Structure formats: C-alpha cells, structure tokens
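In the form predicted on its own, a lone chain appears below as structure tokens.
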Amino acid sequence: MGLKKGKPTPETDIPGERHQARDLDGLLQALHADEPMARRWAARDLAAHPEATADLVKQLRREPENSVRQVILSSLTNIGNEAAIQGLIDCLYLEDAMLRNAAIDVLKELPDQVAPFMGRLLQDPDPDVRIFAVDVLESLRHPRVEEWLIEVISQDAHVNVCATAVDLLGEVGSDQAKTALLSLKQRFADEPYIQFAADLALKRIEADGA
C-alpha cells in the first residue's frame, strides 16, 4: 500500500508565507521580520489599522527593501491621518533622495490632508524644504495653490525658492498674480532667470485672459 501524503506542517511553509497572526500585534511583529515578504504583507494589512501609523513611519525610515517601502507608502496614503502626513513630511528632511522624492509623490496625492501643513512648510527655515513644498504644490489639486505661490514670490528671500515658485505660477497663475510677478522682477533685478520666468508667466497670463 502506498503511503498517503499528510498535510504540510507549519515548518514546511514557504519562507515569507503569511502564517503570522493577522491581528494588530501579529502584524506589528511581522513588520519587523527578517523576511522582506513578511514585512511587505504586514505593511499592506496595516493599512486597516490607523493606530499603527507611527510604526509604519518608523519602519519606512529604516526599511532597506524598496518593494517594502512602496507598500508602506501605499498604506500611509490609505490611512492619510495627521500622523501619516507628518511622518511623510519628516522624510523631506532626510538625506535619502529616493525616499524624499517618494514622500513628495505621496503628499501630492493628498491635497486636503496636506493643506493644513502647507503654510508652515513654505515658511520652513531650510530653503530646500521650501522648494520641496513648492514641488508638492505642483500637483496639489487645491484651490489655494495660486495664493500660496503668490505669497512665496512676494516674501521668500531665497532666489531658488522663488524661481521654483514662479515656474509653477506661470502654469497656474491668473490676473491676481500680476502685481506679485512685477514686484518679483524688481526684487531680483539682477537675476536673469527670474526676469525670464516672470516675463513668461506674465505673457501666459495675458494670453489666457485675451
């Protein structure tokens, strides 16, 4: 008589199989597992647990596998609470350019959640962070985008921040941006690119209004 095959024991599971407990405690344990696949499954399932936001953010900052990072970012996007937004904003201060850019891309997709933070970001002491904030505005489908850009070119003393803002203002600006654009030209009269970009923005506004 041939031997019958028994059911596989847990020890024969494929590495990374989802055999960890799927409650919150089990998912948090799996988020720190050695196997990237286990971390990826945990990060995906934690999207249903807003109370795990801090753990997801912490793991995002130290996660070595890009595929796991992407799932964590997706879960933070789905959660979209204040802690998730702040965690993503904190990534703008990191040296890791890949993670920084990924965080910017996620923030662009959350206009309503990001809007309350935008005023503070545009006033940040670090000009690079202010530039990143303008980059977020590029795709931020929010009614205050033009208002924020006008404030930047009217108040920011850093030429690179203003240059980034005026480029975008050339795409979204209306008649209400004209005075600020003319003032910008006066403030940076010796900066050829500012002159060029402001003139181009003014021409586009005139053409749209014709």
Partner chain sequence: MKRILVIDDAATVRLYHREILEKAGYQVAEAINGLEALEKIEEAPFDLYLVDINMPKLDGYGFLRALRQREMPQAPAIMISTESSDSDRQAALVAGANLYILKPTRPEHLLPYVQSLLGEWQRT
Given for the second form:
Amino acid sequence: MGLKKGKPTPETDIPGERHQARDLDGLLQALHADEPMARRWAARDLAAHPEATADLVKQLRREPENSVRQVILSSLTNIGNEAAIQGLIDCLYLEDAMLRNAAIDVLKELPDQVAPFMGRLLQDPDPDVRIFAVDVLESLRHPRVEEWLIEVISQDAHVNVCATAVDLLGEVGSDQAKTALLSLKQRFADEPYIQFAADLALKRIEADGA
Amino acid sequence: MPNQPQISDEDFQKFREFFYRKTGMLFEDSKRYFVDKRLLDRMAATNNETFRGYFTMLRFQASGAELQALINLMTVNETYFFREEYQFRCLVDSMLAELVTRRPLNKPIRIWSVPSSSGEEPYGIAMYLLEHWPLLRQWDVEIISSDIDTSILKLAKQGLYGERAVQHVPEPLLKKYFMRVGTQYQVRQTLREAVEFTQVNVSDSADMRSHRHFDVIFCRNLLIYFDDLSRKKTAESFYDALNPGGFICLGHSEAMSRISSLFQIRRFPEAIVYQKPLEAR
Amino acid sequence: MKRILVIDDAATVRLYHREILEKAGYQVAEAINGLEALEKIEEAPFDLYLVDINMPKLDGYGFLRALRQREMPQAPAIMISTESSDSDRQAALVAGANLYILKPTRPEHLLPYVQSLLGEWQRT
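Okay, that's the form predicted on its own, but what's the structure of the form predicted together with its partner chain?
All chains and molecules follow, beginning with the one already shown.
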C-alpha cells in the first residue's frame, strides 16, 4: 500500500453506459440518453457542431438535470451563432426563473453576438427583458455602451430599467452622461434609490474630470 | 510635481467594484496603498496618464490581456513547496478522512494536481501524505499531475529546484526527500516515480475524457486567468472528472461563486472546498 | 449588533442598502450572488438576509432554498424584486422568504420591515 503511479483513464472507459459513436448522429442520440452523464458528454462534444444548435436548444428547455443544462448552455455559448443567441434570448420569456437567469448569465458572455439584438431588446414591451438587456450591456465591449445607457435613462418610463442603467453609468459614465443623469433625478424626484445612484455616478464622473 | 497621476477615492471604489465582480477578489480599504501602487504601475506601463483612460482600456479591451496582467500583479503568484499548506492539511485531516469512510480498501484514491507547473505541488502532496497520513499504509493513492506546457512537464519530471522553491520545506524532510545536486535540490527518485505527469489542455474535451475518476482535484491559480466561459466549461469538465462526493480545491483568491453552481460548498476546519454532490449522476 | 447580509449583483444597490442599514445601526456584509452568500454563511450565520431575485450563478430562489435546507440557526429573509406578479411573490414565499418587497426600495418602507422581522424573531 502507499503511493502508486496513477494512469490516465483508458480509452475503453467511456462516460455513460452506451458506446455511441462520437459523430454528429451518435452525439445527438446520446443527448437523449437516460444517463445524465452520457447527456453531459454529448452536450459537451456537440459544441463542435454548430448544426446541432436547434437540438441543443430543444433539449435545454426540457432537460431536468441542472448539470446537463449548464453544459448545454456552455456549448450554445461556444457555438454562439445567430440560432444559438436566438434560442437563448427566447429563454428570457420563460416562467422558469432558473433557466431565465442561466440564459442571462451566458448571454452576458456573448456581448458581440448579442449586440445586433440590443436595439430591439431595449425596446421590448416587457420591462424585465429591458432590465436584462441593460445587464448584458455591463459586459459589452462596444463603443456605443454609454450612448445606449444614456438613451435608456432619458427615455425608459420604468423606474427599475432606469435604476439598472444608472448603476452601470456609475462605472462607464463620462461627461456626456451628466445632463441625462440630472434630468433623471428630476424625473424620479421622489425615488431615493435613483437619487442615490445618480448622485454616485455624478460624483464619480466629476472625480474623473478632476 | 505637476501631472503626477493619482487614484482618487471614487476611482478606487469604481475599480474595486469592477475587480470584485470579475475575480471575486475584494480589496479592503487597508489595501489601498497596495492597489494604488499596482494600478499606477500598470498605467505607466500602458502609457495612460489618467485613471479614466486606463480603466476604459481595462474594461473594454477585447482581448482581456490588461485584466490578466493586472490579476498577475494583484495575486503575486509564486510556486514553491507547501504553498497554501492549509489545503494539504485539509486534504489529510478532512477530505481523505471523509473519503475513506465510503471507499473499499481495494480501490485506490486518485488525486489530480493541475496545472503541475514545475512539480512543486504534486511532489508536495506526495510528501505530505507520506508524512501526515498514516492510513497510507492501508489505501493506495495515485497522484496524477498535468500541464498544457510540455517544456514545464519536462522540468517537473526532473524535479530539480533552487533554494527559493524549497525554503518552506522543513530540514528533516529536505534530507529525506531531496538530494543535493550542486546548488540545487533534486526530488529523490522514489518520489519522482510516485507521480504520473501527463500533458492536458483542460479546455479540450478529449484530453479531459482521459482524466477521470478522481477523488480530489487541486486546481489552484489557473482558472483566475481564464475568461468567464472557459472557466465555466473547465469547472463543468472537472465535475465529470470527479467521482460523486469528490472534492476540488481552488487557490485562495479564486471563488467558485464566480464560476459555476454545480458544486456544493464544504467548510472544513482548515479550508473551504467544493464538492461534487454524493448523489450526482 | 445584528448582522445583515445584502445579496445583490448590482454594486450600487448593495451600497445603497448598506448605507441605509448601517445608519440604522446594523452591521452589514455583502455578497454578489447566491453562491457567494452561501460561502459567507459558512463562515458565520446572519440575523437577516436581504435577497435580490435575479442574480447570476445562483439566484435568490436558489439561495433561499439552499439556506432553508441547512442545519443551522435560521433567520428571516426579505426578497427584493423588480417583478410584481403574484406568481413571483408566491414563488419567493415558497422558497423560504418571509417577506417580498419591490425595487427600488425606500428607507422608510424597508426599515420597519427589517426591525419587525428581527423583533419577531427574538420573541419566538
């Protein structure tokens, strides 16, 4: 007994019970296997197959096992094509809060691919979707971020959408946001949170200029 | 001096929030001098005369290279034997103690140390087990250590170290497990043979498939350098590399709470580690 | 001094609640999402939790469910949300919230709730 030299896992040891081929057809079959471990490995390897996007999106919405969902989400993020983004955006309208938040989480990691959808999302009739869109701006490396945020705090009627935007302006705001921040304070004069957040952003912008 | 760049209170706050969100590392006010100094260093290195200019670059740079450089400075990463020793104590006194309660004697316990770097960690674990885990007489333990970099793997297999790397190794252990080779110390052959070194890219699904059935994974100070998606994917691969109930140890400035919700938090007297649920399938 | 954990992914919201609660004499700690909150309570439990619903990695529901399963001294939790539907309120209460209030909060609404939840807790 004692320390023994370990060995890597042999190729004959296959995760999950079924020995499916690792080509597209085999992986798509394994994506519906009974064993969560087999589904996870299939979802992981499908990241290399953009043509599997629709199947991954479909499985995501009915997958009961959180660990498999997470891997599907990662693979969709990796694929990152328009169908994958659309599939993830569709999750924002679901009742299932866990899936909704998980989708927001990964969309934040795809700022460039989400950017083309941004205009529409910021105008969505559902304020929660607009809040999410502002959340995604947080990670967006895009020259228009500040401009979008200024538009939101100048135009959006919903206090919580503005609250989320002003929070982010505290980090990325510059001189050009000042006027909009001041008028936001007037528009929501009786909301202590908006006063607090706008003042904080203004203070930080002032300190920047100094 | 005119135009000497400064970090204002507001700048510090803003930076602190951003860095915390990105890495999970939170700087107290008492660390202000430490943080300011490093920020000013990076501002100078990147030719930014104002904090605003630097912060915009840090935040919006597509490659994330500046954030990495800054993380490097803030974490002061050094490899030496018995670095963050409390986790080895946790391994012996808590994790292994729990693992053996549900493990038949004929099934070896498997430990994975990744990245191996130049080998200080896997050899350190081996020494620690030999010295502090009496049950090693009853159980087999396999240590595998991996790195993406073949040249560093070669160094690790050689096991040759300078004075600095072994400064925290107590004298008796230095005598017992090392040989002097000129000005350097070489890990004795018996110990070198106890560790298997392999090349692994943790982002590669095929590489990960050949590294499974582990009971404990040490992955310290690697994920912090990855972007969010790579971190999440690696954590998901580790999930499948672990046996149910297996543990994962991250570096002290890394937080699983920024990475993945798949693991359970376990607080042991020595450290907080993460566990794959026992009932996981 | 009573200890309150403020759990929200928005830094400004955490700061806002910190100031309100500290002024009222509470000791405040922060967490950026449900997972970090679970790490924090492993160090020491709190007297009250102020929990946002929508957060990355582990949301408010997930945090509360995990908290309520722990074998540890339990404490009241206030769920804060931007959503005003009955189903959200119901889900928050089922997950283990004692109270559900809407964002943005106001000090004059929030503080009486905090005080009464802490007071009730002491009596039982």
